[in-house]
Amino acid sequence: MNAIPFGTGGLVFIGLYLLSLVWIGWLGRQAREENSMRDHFLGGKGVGFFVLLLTLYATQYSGNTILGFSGKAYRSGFSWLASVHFMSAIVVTYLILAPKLFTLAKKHIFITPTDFLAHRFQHRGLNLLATLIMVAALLNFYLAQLTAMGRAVEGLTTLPPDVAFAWGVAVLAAIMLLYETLGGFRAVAWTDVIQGGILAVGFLVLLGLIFAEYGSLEVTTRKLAEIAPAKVLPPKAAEARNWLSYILLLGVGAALYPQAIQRIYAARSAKALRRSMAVMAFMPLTTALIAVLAGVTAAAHLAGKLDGVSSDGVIGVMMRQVQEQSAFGHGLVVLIFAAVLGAIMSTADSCLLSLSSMVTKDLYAGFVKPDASQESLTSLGKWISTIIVILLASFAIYMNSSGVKFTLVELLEMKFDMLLQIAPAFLIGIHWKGMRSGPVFAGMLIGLLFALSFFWVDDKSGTFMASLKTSGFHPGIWALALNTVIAVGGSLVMKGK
C-alpha cells in the first residue's frame, strides 16, 4: 500500500479515516445494552431520522454505483443513464413494501427478512428456500464489493494491478470486519454516517474535478460521437427493453436486499422511515447520475490508455491524471478516494452483519439448535462474519489473479436474477391476506430454477429459452412472471375451493 502516490499526508488522512471507523467500532461496542441478537444485529432500539438516511444512502451506493456504473457506462455510453431510474424505482418499492413490514416488525420483534416470512406464511420450506437465495445473493453481493475494494486500488497504485488488487482487498476488508466484529449494527450504522457524508460530498467534488480536467458535458458527447458514435445514439428498440428491464430488476430488487430490509425495521419511529425515503427518492441525481457521467467522459478522453487497468477501474486512472496536475487537485484526490472507499466498505459491512445474521438465526437455529440462548448466537455471528471474510477475500483474490474476472455489473445481475424470486412472498404477501404458502413457495422455487436455467443456454441456439435470453429482458425478469402466475393463481385456486 506505500505504492499509492498521495505522498506522506494522502496517506495520513486515509490511514486516519481508517483507524476512525476501528474507534467507532469500539464506540459500538461499549454502547451495547445487552448480548442479544437484536442488539448485535439491529442495534437494540434502533435509529433516528439522520442515522437511518446516511445508513440507508450509504448501503444502497455501493461499490457498484462508483465503480460499476462508471465502468459500465465507460463500456456502453450514455445509455448507463438506466442506472438514474432504477435507483429512483427503488425507492418506489420502499414506499410499497416499508410502511406495514415497519409495523410488523416492530409489534413481532423481527430481527432477519425471514422472520416476517415465518410470521406470515408459517413454512419452514418456504422459510428455508427464502434463506439460502438472499444467502446467495448476498455472498455474490459481499463478493462483488471486495472485488471493488481491489479495483479501487488498482487505478491509484504504481504496484503491478494483481498486487494492488490483493492489498486492497485484505486490508480493507480486515478493517471493516474488526469494527463490525466490534460494534455490530451500531458500529455499521455509525461508520455509515461518516462514509455517507463523505460519499456526498465525494460525489459532488468528483463532478467539479471530471469538468475542470476533461471540460464540459458538451466537449464530451461531441468526442465520443467522433470516437464511439454507438456510445451518445439513442438506444434501439432492443437496448430499451433492456432499460426497462433494469428498472424492473434493480428497482424491485434492491429494495429486498435482506440489509436493506433490515435497515426498516431498525428505524425507530415510522416518521424517521417517512422522512428518510422521502429524501432518498433523489439521491440519484447526486450518485448514479454522476457516475455514468464519469464513466462517459472516460469513454471520450481515455479510451485505449488504461493499460492493463479494468474498466471497472477507470475512476481510479482518472484521479491519477487529475492528481498529477496540482497540489490542490492531489487534495482532492484523496478525498474522492475515500469517499469510493467509504461507497465501498458501508455497502460490504451491512451485506456481511446480514449474511452472518440470516445464517446464525434463520439456519443454524432455525433448523440445528433451536434451543441455542442469546449469547452463544450472537458469538456464532461473528464468528461466521470471519469465515465469510477469509473465504470470499480469497476467493476474490483467486479469481481475479486466474484471469476469469467479472465486471461489478455482471455480478450485479446474477444475484438479481435470484433475488427477485422473492418479491411476491414480500410484496404481494404482505398486503394480501389471500396469498396461501404452497403457491408461494412452489413459484419461489420454480422461478429460481427458471432463472438459474438460463445460465446454461446457448444464445445462439434458436430455441425459445434463447429468444428469451436474448429479447433485452433479464432472466431474473420472465423467471419472476412465471413465479408471480404461480403463486397468485395458485392461491386463488385455493380460495375458491
The other form holds:
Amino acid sequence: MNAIPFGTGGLVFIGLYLLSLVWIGWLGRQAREENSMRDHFLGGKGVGFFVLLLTLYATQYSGNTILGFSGKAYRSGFSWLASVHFMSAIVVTYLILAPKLFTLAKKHIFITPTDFLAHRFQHRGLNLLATLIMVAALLNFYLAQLTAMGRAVEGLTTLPPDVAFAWGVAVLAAIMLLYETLGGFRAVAWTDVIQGGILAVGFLVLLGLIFAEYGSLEVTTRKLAEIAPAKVLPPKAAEARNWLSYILLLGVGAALYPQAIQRIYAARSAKALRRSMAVMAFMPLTTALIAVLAGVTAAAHLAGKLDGVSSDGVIGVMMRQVQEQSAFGHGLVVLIFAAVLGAIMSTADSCLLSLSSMVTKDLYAGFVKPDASQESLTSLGKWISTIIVILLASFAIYMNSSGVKFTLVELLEMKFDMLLQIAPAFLIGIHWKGMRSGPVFAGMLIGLLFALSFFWVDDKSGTFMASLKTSGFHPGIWALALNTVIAVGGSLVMKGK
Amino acid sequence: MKPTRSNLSPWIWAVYAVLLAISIPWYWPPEVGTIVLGMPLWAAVSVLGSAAMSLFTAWLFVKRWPEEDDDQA
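Rather than the form predicted alone that you just supplied, could I have the structure of the form predicted in complex with the partner chain?
Full complex below, order starting with the chain above.
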C-alpha cells in the first residue's frame, strides 16, 4: 500500500476512515436487541429519516456511478446523460411500489423481497424462481463492486495495475466483511451515513477540481467538438431508443434490487420513507450528472493518455494529475478517493447482506430446513457472507489477471435483463388483486429464458431475434413485454373461467 | 375509508411522458449547435428536463403519498 502516492497524511486519513467502519460495525453489534434474522438483516425496528436517506443514497450510488458512468461518458460523450434519467426513473418506480409495500412489510414482518411474493402469491415455484433471479443478479452486482474496488486502487497507485487491483479487492472486501459480520444491517446503515456523507461531499469537490484543473465546461465542450465531434452530437434515432430502453431497464430494474426493497422494509415510519424518497429524487443531478461531466472532461483532455488504465479508471488518472499540481489539490484528491471507496463499499456491503439474507431465509429455511432456529439462521447468514466474499473476490482477481476485462457498464447491464423479469409480480401484483400466481410464474420463467436466449443470437444473422437485439432496446425489455403479456393475459383468462 | 390511489393517477403519468419526450434528445438535428450552461443545447435541455422530473417526483412523494391503504395485495 506504500506505493499509493498519497504521502503519510493521506494514508493515515484513508486508514482511519477504514478503521472507523470497523468501529461502527462493533457499535452495531453492541446495539443488537436480539439474535434474530430481523435484527441482523433489517436492524430490528428500522431506521429514521437521516440514516434511511443516507443508506438509500449510499446504496444506490455505487462504484458504477463514479467509475463506470465516468468511464462510459469518456467513451460515448454527452449521450451518456441517459444515466441521469435512468437514475431518476428508479425513484419514480418507487412511487408505484413503496407506499403499499411499506404498509405490507410492517404488517406482515417481511425480511426479504421473496417474503412479499410468498405473502401475495403463495406459490413455492415462484418463490424459488424469483429468489434465484435476485441471487444471480446480486452475485453479478457484487462482482461488479469488487471489480470497482480493484479499479479504484488501480488508477491511483504506481504498482503494476494487476497487483494494485488484487490488493484493492482483497483488503477492502475483508474490511467490509468484518464490519458487516459484526453489526449486520445496523453496521451497514450506520457506515452508509459516513460513506454517503463523504460521497456527497466528494462529488461536489470532484466537480470543483475538474473545473479548476481543466477549465470551464464550455472549454471542454468546444475542445471535444474539435477532437471527437461524435461525443458532442445528439444521439441518432437508434441511440435515442437506447435511452428509453435504459430508462425502463434500469429505472425499473434497480428499483427492484433486493437491498433497495429491504430499505423500504427498514424505514421506521412512512414519513421517514416519504421524505427520504423526496430527497432521493434530486440525487441524480448531484451524482450521475457530475460523473458524466467528469467523463466528458476526461474525453476532451486525456484522450490517448490513459497509459493502459481501462476507461473506468479515468477518474483516478484525472485525480493523479490534480494531485501533482498542488498540496491543496492533494488533500482533496484523498477525500475523493475516500468517496470512491465509500460509494463502492456502501453498495457492496448492502448487496452482500441482502444476498446472505436471501440464501439463508428464502433458500435454506424456505426449502431445506424450515424449522431452523433464528440463532442458527443468523449464524449461517454470516458464514454465507464469508463464503460469498472469498469466492467472488478470488473470481474478480482471477478474471482481471486472466485478461477477461468486462467494463463496469457491461456487468451492470447483464444482470438487469434478468432482474427485470420479477417486475410484473411486484409492480402489478401489489396493486391488482386479479393477478394469479400460475401466469406470473410462467411469465417470469419464459421472460427469463427469452432474455437469456439473446446471448446466443448473432447480431448479423438477419433473423427476427437479431432484429430485436439490434433495435436499440435491451433484450430484458422485450422479455419483460412477453412476460407481462403472459402474466396479465393468463390472469385475465383464468378470471374469466 | 376508501384507500387513495392518488400517486398513480393517469395525469401524473402523462406529465412524466411529456417530460421524458422533451428530455430524450430524439428530435435534434445532427449538429453541435449553441452551447448553453457549458453544454450543447440538446444536452442542457435534457438536464433541465431531468431537473423538472426530480421536482415533480419530490412533490408527489411529499404531497401525494397515500395515507390510508388496505391489504388487498
